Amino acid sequence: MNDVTEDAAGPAAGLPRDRNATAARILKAASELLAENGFQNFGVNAVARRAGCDKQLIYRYFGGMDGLVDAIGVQLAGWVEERMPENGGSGFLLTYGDLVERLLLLFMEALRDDPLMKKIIVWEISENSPQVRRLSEARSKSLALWIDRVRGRMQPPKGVDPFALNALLIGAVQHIVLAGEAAKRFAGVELESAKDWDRIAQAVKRLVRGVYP
């Protein structure tokens, strides 16, 4: 059904509304605006213009901008499910190191292809607004759930702090991806071609095996 009833001019007389299609369009428009411009100029009017709908529908369907940000957070919670399949990668997971290696490689590949997620990581470092915290928490929770599901009974080696180590490893992957986006290189290492990123992937594997032999 075409969503002809909820455009910027308002509902067409006598025609039913396609609420789901309109809400999805609003959510898509909001996500695109965030990816392009961040929270600067992110408001009801801008989202309504991008979605081609009356701004009152944002209040009706999402309760306003806070509700819309929460909806984006829910969408982000499914980001890992969509972009990091639990059976992704090659071979079986035999050790905790296998698990961390797969997590980092899948996460790096997914992050490179997602403009909004890269923006959120930048905001985590540079901002501390309630909106950013909600989006950050949704992302962190989805990663933690992925690890719990895939890990099964695998345990990290004794005598190590996996939370701190994994935080450092994930942080390194995030930073190298952001550097690739911004400058195409970091610390003298090129970050542009497929060969460059394969080099980084091999380095990630070496790091993981050093931490979790």
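Given the form predicted on its own, state the structure of the form predicted together with another copy of the chain.
Next comes a single chain, given without company.
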């Protein structure tokens, strides 16, 4: 375990002492732990064990778990930019409906491929501690900015409430992705194979086209 060739090995294995490096190792360990196990059993001891260092360092370098979670949030600030193409995925976005459809499907795929983000969203709806609230604020701010940017001058149709509608649509996508992660099915619909998810994608399109024709 504490071999010199071990990735996560700290100075105990003879490596040089480097605050930044170990702080980064702790942050990485925390992110991975959260992505794999969720927010349960997510604590100082587990993170320190995984990072291969003493938990004391978590208190010293991050001021405890709160600070560490904040650091994860900072890492996550660029989540949207990193995995959503700037132009909305491809050209030819003529209508508001085109835009929302493309965004939702992109978001669904990105979320499906990101265990950490899935776990964080579950955490968000599981409790309302200041910790997780700060975590979610960073993400939703960045998302809102990105949407504004990619929307350009496109305007939603009159006579509808695009904010409420989009909230429901995003909620639908998030919930079905999370449910699929946990149970491989939801409301009688299988959520496992690529085909299953294609079916969901088609339904999302239908839903969007129904309200933004």
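Here the rigid core means the biggest group of C-alpha atoms that line up within 1.5 Å when the two forms are laid on top of each other. Keep in mind the model is a prediction, meaning the values are calculated, not measured. Residue numbers count along the first chain shown, from 1.
>> For V173, does the CA position differ by 2 Å or more between the two forms when the superposition is done on the rigid core?
In response: It does not, since the V173 C-alpha is displaced less than 2 Å between the two forms after the core fit.
> Is the C-alpha displacement of L105 equal to or greater than 2 Å between the two forms once the rigid core has been superposed?
Replying inline: No, because once the rigid core is superposed, the C-alpha of L105 moves less than 2 Å between the two forms.
>> Report the rigid-body rotation angle of the smaller part versus the larger between the two forms, as an integer number of degrees.
In response: Rigid-part rotation, C-alpha based: 18 degrees.
> After superposition on the rigid core, what is the displacement of the C-alpha atom of R25 between the two forms, in Å?
Replying inline: That residue's C-alpha sits 3.2 Å away in the other form.
>> Given the rigid core as reference frame, how large is the C-alpha shift of G63 between the two forms? Answer in angstrom.
In response: That residue's C-alpha is offset by 5.4 Å.
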